[in-house]
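Next up: just one chain, as structure tokens, the form predicted alone.
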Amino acid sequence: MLNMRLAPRVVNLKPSVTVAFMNRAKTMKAQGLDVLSFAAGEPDFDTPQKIKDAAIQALQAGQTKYMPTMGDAQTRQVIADKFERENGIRGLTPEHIGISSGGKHALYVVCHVLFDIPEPGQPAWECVLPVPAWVSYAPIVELAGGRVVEVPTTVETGFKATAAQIRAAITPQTRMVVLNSPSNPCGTMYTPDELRQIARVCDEAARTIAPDLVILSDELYEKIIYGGIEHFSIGSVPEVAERTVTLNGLSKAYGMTGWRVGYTCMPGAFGLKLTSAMATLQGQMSTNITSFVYPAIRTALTECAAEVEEMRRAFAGRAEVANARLARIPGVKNARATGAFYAFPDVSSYFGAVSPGGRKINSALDLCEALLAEALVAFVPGEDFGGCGARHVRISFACGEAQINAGIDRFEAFLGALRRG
């Protein structure tokens, strides 16, 4: 046998959680098990049929063939107007705005372009990141040569960082400060005054200790909010509108995670340099995304604000439901959600016991793997999120209400076998 090495960057790199009980979810439900899965952030409606049309008629007259790497200049013009219409982002020309593979790419090519592998001797540039965060946003940093500073938050305060927690974190090598509302795991959201107040302190922080401070603002989900908090862009505060990377896409608001589009936007000079470095690396990785997509993008972010509404309408009446089943079962401490699809309650207090089936439930993932082997129902185990993610699980409910009920149902009677040890 060959006795050859991996990279140990990639060997070390741990597999998503998310991904990993998804795919037992799939797996125990092809062999003919009744499964109910709350592991995915998936929408469980179809693309809008505008928007497939747009493609299939892209695909039909031809667009097949190599386009520019970030994207051809009239979709992202759209954008460029989007980010003004809806987010306020302004002086934004097609040159700012970069196209990649799905929110994950984009987010990868802008952590490579921003961070680097420090110099033997030499500190590694920081990213001030709240946790519980998903679970993706510290292994890509890490990838990049950063380091992760973690900001706890708790259930109490809805899983949201204070502008005084992140101007404690940040250092002379803070390169980047993260922020997702509304917020993958927790679905929770910032108010527009607590980002104002966050960016006031990245602005002062920029001008007296970091100076290459970016932050970096993830708002895939900005479309999904029912908890009467507006959505508000960091990146259209003029004090640090031009230190700002605005990550977005299509695949949560819009049904279309299987289609991969993500992108990003940043006003000003070095917004220009940004993504012109986005270009250079993304042209040696991926070059352009699936050229028949464009027309789509350009489609679903000009006429398709009816559907997303309808989507947005379901999704509110499922938290509704969520939230309120999960605060009538003892013992599980829930934040209530007010954006995306996903709750993420506090487990702990049944650690200590014992499943039906004899396994001892002494963490988030213990009760997890209790909970799919005996009562199929798939939870994400909340450890890989980082900070009090340990004490939680994250349950996605981007389903139809009767899979909800029917999950719940299951979740509070399997609590409610659990014996101490």
Second form
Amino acid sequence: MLNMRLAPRVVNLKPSVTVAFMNRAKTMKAQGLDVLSFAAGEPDFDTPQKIKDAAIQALQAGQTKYMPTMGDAQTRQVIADKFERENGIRGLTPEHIGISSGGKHALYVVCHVLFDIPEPGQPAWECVLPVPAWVSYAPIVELAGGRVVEVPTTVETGFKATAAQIRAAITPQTRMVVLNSPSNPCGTMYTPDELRQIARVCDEAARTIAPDLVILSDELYEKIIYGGIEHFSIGSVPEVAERTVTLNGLSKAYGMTGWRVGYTCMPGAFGLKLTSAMATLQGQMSTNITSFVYPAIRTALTECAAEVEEMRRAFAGRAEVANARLARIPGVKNARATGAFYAFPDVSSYFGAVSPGGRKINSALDLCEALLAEALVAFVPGEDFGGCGARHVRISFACGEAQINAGIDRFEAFLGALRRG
Ligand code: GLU
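Show the other one: the form predicted in complex with glutamic acid (GLU), since we just had the form predicted alone.
Entire complex below, previous chain first.
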């Protein structure tokens, strides 16, 4: 092999543990093993037929060429209308909307437009991140030159940061405050009131010490709610509307993970500037998303409410099963899921044990490795979600109730067979 180096920036990059466990479970299944996977944050529902038809028609009609980098005006208008109608975010034009290849790509582009590598001797811009949080926020912010300031939360309080905690984490260096409700990996949600309080402290901090503060509200799971808490977009609060980027996408609500569609909005004059900078960056990166997908976005956002509701109901039933089953397992502490399709139980009371196969369980990673190898159940270890995540595992219940019951049966049996080390 040639003795050549790779970029240290990438060599030192932490691989996504959600993607890693999802791929491992898929590979084991392909080898014929009876793996029950709860790793992927991926609905098992197929994309609604109407949406597929829209893309097929566009493909047949020859919509196969380059398009404007951030998307055609018609699709951007449909997204602007969706944000206004469903999220109460006003004053949006197509130029305030960005369309990227998935929520992750949109986040990546936003972060690279807002953060930069600091000049030597200068402090980095900071990203306030309530943790546990989805594994990709911190690496993406850090790649862009930002520094993550974690705000710790716990299972007891439903993994929610208070407005006071967020205020205490804001400094003159704060560039971004990330919010993700419903939460991946926690499955919990902020109430509208809690978000209004967070908006208030962000507004106050921005006017006094942190003039560059932008709120990044990741609302990918907004449609998957079932716990009685209403979804609320912080970008609809007038005081912070023009400093909030709202991030969404089609992956979770419409069973479209493989299509890779993410989109953003930010109203106001700075929103125009941000979106135009995103277009410059994306224009040197990937240009537009797949051309014949644009009509499918319009169909999804305007014609598929019934399909989304049907999937939401199914997720509600699954959450009920997962919540009830997990509440009954001795030594497992779980916060009731109210949104998204995740449970994130604390399993640390089992640390120090030894599995029937002789594996020492000293961490969430050890537990997930042993569970996968010995019980053929794939959960995601919580370490990379940050904060108390090291004591937790993530269970994605985006699968049928029979699989949830079978998987939790195996998990319970596995825990029951652990011996004290
Ligand atoms: N967002 C999903 C998850 O958390 C898909 C994988 C990823 O992008 O992290 O499982």
